[in-house]
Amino acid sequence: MAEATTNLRTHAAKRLAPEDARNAAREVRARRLRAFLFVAPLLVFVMFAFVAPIASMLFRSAYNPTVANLVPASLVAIADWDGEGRPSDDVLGQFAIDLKRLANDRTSGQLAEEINRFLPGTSSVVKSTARTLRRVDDGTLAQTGPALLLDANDAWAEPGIWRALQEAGKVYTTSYYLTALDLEMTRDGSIQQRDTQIYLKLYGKTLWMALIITVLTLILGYPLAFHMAQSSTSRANFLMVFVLLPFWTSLLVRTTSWIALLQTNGVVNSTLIALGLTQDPFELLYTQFSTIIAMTHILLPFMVLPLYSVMRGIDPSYMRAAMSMGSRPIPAFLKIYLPMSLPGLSAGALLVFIISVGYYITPALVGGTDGQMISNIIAFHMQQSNNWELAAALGSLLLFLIIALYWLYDRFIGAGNIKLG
């Protein structure tokens, strides 16, 4: 009787078994499409704020189909052009007639806009070319537009410009990324740097910039965090204000109390002047100083606040019990304190870079020529120059770059790499 019981009840768990399994299974699907649910608003903000305008300048950087859809017979008749001399008749009457309806169509200025990028000085040479053809019947100007383009301008009998025009006719490019890095491309498909380097001392000259503003906040930081570590909760709630403040006030006007310090007249110099320290004001503002003076001011609460709270639940005991045990104040400090402050000192030391190499509004307003960073330069390119490719192209290899430095620095000198003791 009793091995009859057993038996009925090991089939019924038997038959209720998979349903059970089936009830888990759901409830873990529900579970798993809650979570979604709530993450899903932050997943579409941030392929919509973050990894699609990213993407979109990737894209750019290397795709640019603007003179192919102007011109894009004139590119046909040319591909077969050697490079050498002046192109056939054929070629010449072709672009003649494509000019003349960019002219009538008002659009020959964006021709001209992408050929001077390959070729500086040849966008007059266009421009002026366009509105001669402009007046020519259409009907005569196959036979007659090579002759006219000569007339317009000797430019037409130098190859230099047709191989400008077949550069800028490529839909896929690299030329904006060898732009970005001062190398062009000779004929005979070799790399070459340019004569004038100017992006890459930009590039150098802002990670050195961001570099020397993460020590500096560093040396202020560090100290005033384990101040604030070591204090009361009402001294250190007291200070923090102080800390929070300038997040209170608009950047624009952070900035520009800095342009009224260190201007020639300001308060910097006209305090100089009153002690007798100098008879003549410094040239403080529209520098490099300037820049990294405004900037570490700025950027210091992003190094204070994660070493403050790391720093916060250090236990003190530890310090104590190290010098107890006959270990000097300082040593103690830098094996035993220091090693544990890392993990604060890394966030604060990587905001601090990552948001200084990017930065634009104080550059632009205090550092002048001199002072300004790649982001300068990148504004510029997408704001007057219209150069929307070359900005993409400075952008993705500061993106590039950015990513192999943290990952440089996670790799040989994280809080992970550093040993206690």
Second form
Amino acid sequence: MAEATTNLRTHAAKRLAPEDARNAAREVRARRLRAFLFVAPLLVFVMFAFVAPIASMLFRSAYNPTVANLVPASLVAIADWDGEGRPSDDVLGQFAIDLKRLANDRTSGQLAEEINRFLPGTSSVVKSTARTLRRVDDGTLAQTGPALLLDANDAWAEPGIWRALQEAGKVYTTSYYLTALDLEMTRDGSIQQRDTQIYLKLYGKTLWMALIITVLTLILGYPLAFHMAQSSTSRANFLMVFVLLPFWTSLLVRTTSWIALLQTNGVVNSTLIALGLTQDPFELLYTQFSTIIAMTHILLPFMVLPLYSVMRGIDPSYMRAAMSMGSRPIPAFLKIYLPMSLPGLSAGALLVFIISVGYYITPALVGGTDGQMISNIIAFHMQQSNNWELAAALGSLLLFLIIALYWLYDRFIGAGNIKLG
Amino acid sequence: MSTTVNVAARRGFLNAAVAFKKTGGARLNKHSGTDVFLEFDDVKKSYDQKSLVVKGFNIAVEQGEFITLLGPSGSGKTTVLMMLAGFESVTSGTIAIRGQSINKTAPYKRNIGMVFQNYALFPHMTVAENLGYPLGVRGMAKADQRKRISEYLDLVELGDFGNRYPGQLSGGQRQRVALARAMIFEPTLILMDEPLGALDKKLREQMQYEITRLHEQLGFTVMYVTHDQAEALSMSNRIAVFNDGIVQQCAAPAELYEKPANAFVAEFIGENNFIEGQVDRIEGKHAIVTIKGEGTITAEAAEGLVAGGRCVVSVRPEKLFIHPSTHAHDHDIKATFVARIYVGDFIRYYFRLADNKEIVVKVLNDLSAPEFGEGDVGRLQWLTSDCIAFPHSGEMPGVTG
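With the form predicted on its own done, generate the form predicted together with its partner chain in the same format.
Then the entire complex follows, led off by the chain already shown.
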């Protein structure tokens, strides 16, 4: 009897019995675990191959321990210096000892490079001084270190090189970000523009070129996607092969074929000359023009594919309905079809724009000096000037820029509007 | 209520046929030829330059009529509708409205409302914006638009839904919006292409009633395409039955059901039993037919029947009665009981004739529904006027259902 009452009560309260609740919870847990196991390999891979490098890049753009590791004692000694005139003999002596050690370890070149970044032209000063000090024995060095240093090069008497050492010795620094924005910090701590403006202009040019490429792919891709969406399936599939053909050929082959077309004695110029349209060949290759043309070609599928898949889903009856209600074809297209194809359009535009902002290989091959984009200068700092910190700062700024653009897009158009298929 | 009267009044003076229809109560199945509103004259359509999809379509429609094009898929009925709306060109022949050919008129100049199977409501516009679209195109002032929109929203009983998006509506509500949008600019003609195809059975029946109500109230002319015969029978003034690009019969629903012109219509509309036979002789409107193993029966003779030729005799399952019954009858044959299927409101009996041909009988589920055991022999009775002999067309229609 008592049990029956309890049953009734639980039933009335519509609660699960404790055992049922436990079973249900166990089932949910098992399902979650299974779902996690499915994505676990990818998660590990992404952490290892994507998240970790990006985190290390972000860190490296503000963290530079090289100099601090090379000459720790000198940096401690120079910490009290007021930045005016010549530092005290203690500092000079300590630095002479450190420099001799580096010269023997063959790491003085690293120091020279780091200081040179803050005061161009000092690389040779550091290197030659290091060569001089290497032959001096430790006893002499301890006693006449400052004098030896000043004898080796006049630059050691000036405050400039010491300030550069102090700057380079900072473990955490914003100076790379400032450089990436064409700014520098003056001695009193205020921020001013650098004499040479490189990077901001390059960012501007990169965005501008990406915009032009996006607009060009849109102009070329929209009618094509529209036509494909209107045709029969077999015809659309046939045309799709041509859209995808660039995907199936190597990027390098495609880019070099543009070189063959556009170079001074290339197909385009010889055709123009043969037709008598011009006497002298045009400079087509290694310009901004060639970069934009080649990238428009390469990125066209990224515009066409999302557009096509969205347009394929737009039933012809929408346009018919608009026309049956008295709307002419073009107004009907603008008011009905265009808004309905907007998800594909924005997905394609965003895809093309973001890919082209970070594009490297095509501008590197056909861009010359005029057609370089920000990625090329990042690559330059990584491969040639060996300034990984600046490359990291430039790369991080590019990442922030893209995130900011995406945020703006989301704000005004809505990311929910994107449809890739 | 007052708004609906307004709409009806605005329409009413346009069109005397409706007034006639409402007061006289006469159905417009036999048009007098005085007031032809829409006319198809030998209209043909070919897509591939080889074969015709529509092979010479003729019809004259009066103002206010509800015409249904009924047929299996691929029979050409939707093509006819698309040619009328202007989305497909006419290969040959003429489509005329009030005597003026519209063959060369652009779709957006035809002033024809259309309801699509998928409703084609613009998803990025609210219900009110959808309804306002045709009005805006016509340059109507915003204030007038708002008044008209609320009028028509009330008409389809969606007064409070103006600010919703189509995605937020149920199937039935979308259907109502699509209807309102097709009517709101007061087109001369409204086309409906399987408008109820996407709805479930209950909603479909409700919307059939709704469309009929609006048609009666506003008196617009409708050309309706469907493959659902129940829908066609319950809504139309006249039905054109399509098959293979040809209109098999164009008649009022009752005539179509009771007096099908040929075996296709007899089979396509409703359920029918077909019994093969040989025409002995024809006596006026009747044919004397010999059925193998059953002797001779008398049936209504359909057009094209010749004495001595093969024929099929059709008789509907609900016109057959099982002995004992009080119904009058002209024929009485023996048949072996096969099975009995309980459907609910009625019961289906399957009998086998002497030549192994199965025959279906529908009996109302009342006290008279008899019980049979396996292999029992029953007697089936029917009237001569309920069975029609059609010429045998080569391929024998089976028992439908």
